[in-house]
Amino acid sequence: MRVPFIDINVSDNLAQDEIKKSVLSVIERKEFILGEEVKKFEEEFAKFVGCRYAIGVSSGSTALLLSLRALGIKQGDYVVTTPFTFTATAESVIHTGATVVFVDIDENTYNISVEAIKKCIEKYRGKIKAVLPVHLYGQPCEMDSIKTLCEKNNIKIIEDAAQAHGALLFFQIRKESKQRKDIIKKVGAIGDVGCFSFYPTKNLGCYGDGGAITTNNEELYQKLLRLRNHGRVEHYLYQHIGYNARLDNLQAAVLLIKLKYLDRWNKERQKIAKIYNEGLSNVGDIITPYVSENVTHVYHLYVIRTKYRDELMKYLNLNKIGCAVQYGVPLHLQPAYKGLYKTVDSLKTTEKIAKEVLSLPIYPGLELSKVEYVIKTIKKFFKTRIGRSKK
C-alpha cells in the first residue's frame, strides 16, 4: 500500500466542479486584479475568522512584511518570535530592518513560551515593539497570557495563523461581579493582526501562492490596503512606499469555494489525528501531539515525536509511506541567520525536539485503512527494533 505525505485532489474533487465555474467566470469577465472576487472572498474570511477586516494579499510571507510594515516596525526595534518555525517568519522582520530576537518553546505544544517571552521583555525592555507567535502545526499559542503580557507593555501582536485556519481558542473572562464569560476566538482574532498563508498544502490553500491579513482596527486596514497596493492612495497618487502584493483574482476565486468546506475539512483532520493519538498510544518511545484544555488544533500537520525519528522515517519510506520534518534545522542554527539575532537564554527545547519531530500524513479524504496501515507500520518498527536490541 502506498500512503503520500500529503495528496490534495482527494479533497479538491469534492468542489472541482464550483471551483471551474468561479475561475471561469473570472477569465471570462477578464478581472483579474483585485476584482470581485477578492472582494468577496476577504468580506467571507472576515466572517470566518472573526474580524471586522481581512486584506487578501499575495504570499502568506507578504502578510507578515506588510504587517509589521503597517505597524511602524523598523530599525532599532526588537520583535520577539521563535526559532521552531518556517523561515517566512524571521525572515520578514529581517526585511524591515528590526532585529529578531528567538525565545525558546513550550515542550508540550511546541509553541513560543510565554515564560520565555516574559524574560525577554524584562531583558530588553522599552526595546521590544512586537511579539509574533506562530501557531504551530494548527494548535493556538497561549494568547490570553501573551496579549496580556503585551498590552501591560504597549507591545503589538502579529499572529502568524499560516497553519492554523479555523483553530479556536476558549477565553475565560471575569468582569468586576466576578461572574465568569466565556468567549470563543478564532486565531488571526485576537492579536493586532493575523497572518495566514493559502499555499496549495495549506488547511485553506489555493492553487499557487496567496495570503490575507485579518484585524480589528480600522486605520491599519486601510494602511494595509494602501501598502499591498504600491502605497496607492488612488490612481498615480502614492501616500507609502508600497508593494505589488495583491491577492489574484483567480486564487480569490478558489478560495471562496474552498472556504465554504474548511469547518469541514478541519473536522476529517481531527478525526484522523484521533485514530492515530489512540493507535500511537504506548507505542516505543514515541509522543503523539499534546493539546491545551482551551483550544482546537486543526492539525494542518500530525507531528510525533520519538528519539529514533530519522531510523524510523527511512523505515516509513521503504514501506511506501510519506514523511516529513518540520523544522529539523530551528533558524536560530541556518546559515542565514549568523548574526542576525538575539536571544534571551538557551534554545536548548527547541534544539531537542527539532531532532525528534516527524510528521505523518493527514489531509481531509485520507482512507481509514491507510492510516491504520501506518499505525500497524509503525508498531512493526518498533517490534522490530525492541527485538534487535534484545540481541
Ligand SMILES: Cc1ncc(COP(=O)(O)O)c(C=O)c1O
Given for the second form:
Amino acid sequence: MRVPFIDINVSDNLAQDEIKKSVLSVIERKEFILGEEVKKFEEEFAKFVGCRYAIGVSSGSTALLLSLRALGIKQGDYVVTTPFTFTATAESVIHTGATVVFVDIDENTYNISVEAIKKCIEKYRGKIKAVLPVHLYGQPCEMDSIKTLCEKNNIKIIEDAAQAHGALLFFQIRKESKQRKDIIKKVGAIGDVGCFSFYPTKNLGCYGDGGAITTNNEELYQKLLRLRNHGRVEHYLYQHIGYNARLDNLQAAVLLIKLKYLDRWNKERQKIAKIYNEGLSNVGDIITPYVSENVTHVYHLYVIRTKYRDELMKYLNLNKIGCAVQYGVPLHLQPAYKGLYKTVDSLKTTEKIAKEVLSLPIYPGLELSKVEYVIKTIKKFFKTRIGRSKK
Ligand SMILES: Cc1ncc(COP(=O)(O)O)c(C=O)c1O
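Can you swap the form predicted alone for the form predicted in complex with the ligand?
Once more the chain from above appears, this time first in line as the rest of the complex follows.
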C-alpha cells in the first residue's frame, strides 16, 4: 500500500464540476483582475471567519506584509513572534524594516508561549508594536491571554492563521451582572487582523497562490484595499507606496466553490486525527497532539513527537508512507536570520521540539484503511526496530 503525504485529488474531485464551471465563467467574461468573484469571495470569507471585512490578496506572505504595513509597523519597531513556523511569518517583519523578537514556544501546543511574550514586553517596554501569533498546524494560540496582554500594553495583534482556517476558540466573558457568557470565535477574528494562505495544500487552497486578510476595523480595511493595489485611491492617483498584491479572480472563482466544503473537510481531518490519536496512544515514546481546552484543532498537519523521529521517517518511507518535518530547523537557527533577530531567553523548547516532530499524512479523502496502515507500520517500527512498544 502506498500512502502519499499529501493528495488533494480526492477532495477536489468532489467539487471539480462546480470549480470548472466557475473558472470557465471568469475566462468567458475575461474578468481577471479584481472581478466579481474576488468581491463575492471576500464577502463569503468574511462571513465564514465572523469578521466585518476580508481583503483578497496574492498570498499568505503578502497578507502578513500588508497587515504590518497597514498597522504602521516600521524600522525601529519590534514585533514578537515564534521561531517555530514557516519563514514567511518572520520574513514579513524583516521586509518592513522592523526587528523580529523570537520567543519560545509552549511545550504542549508548540504555539507561542504567553509567559515568554510577557517577559519580552517587560524587557523591551515601549518598543514592541505588534505580536504575531501563529496558529500552528491548525491549533489556535491562547488568544484570550494574548489579547488581554496586548490591550493592556497598547500592542497590535496580527494573527497568522495560514494553517488554521475555521479553527474555533471558546471564550467566557463575565458581564457586569457577573453572568458568564460564552462566545465562540474563529481564528482571524480576534486580533487586529487575521492572515490566511490559500496555498494549494492548505485546509482551504486554491490552484496557485492566494491569501486573505480579515479585520473588523473599517479604516484598516480601506487602507489594505489601497495597499494591495499599488496604494491607489482613484485611477492614477496613489496615496501610498503599495504593491501589486491582488487576489487573482481565477483563484477567487476556485475558492468560492471550495469554501462551501471547508467545514466538511475540516471535520474529516478531525476524524482522521482521532483515529491516529487512539491508534498511537502508548506506542513507543510517541506523543500525539495535545489539544488545549476551549479550542478546536483543524489539523492542517497531524504532528507526532518521538526521539526516534529520523529513524521512523526512514522506516515509513521504506514502507511507501509519505511524511515530513515541519519544522526541523527553527528560524533563529536558519542562515538567513543570522544577526537579524532579538530574543529574551533561550529558545530551548523550540530547539528540543524541532528535533522530534514528524507530520503524518492527513487530508480529506484519505481512506481509513490507509490511516490504519500508517498506524500498523508505526507500531511495527517500535516493536521490531526499537522494541519499546508498551502494547
Ligand atoms: C504559518 C504560515 N505563515 C505564512 C505562510 C505563507 O503563505 P503563502 O505560502 O500563501 O505565502 C504559510 C504558508 O505555508 C504558513 O504556513
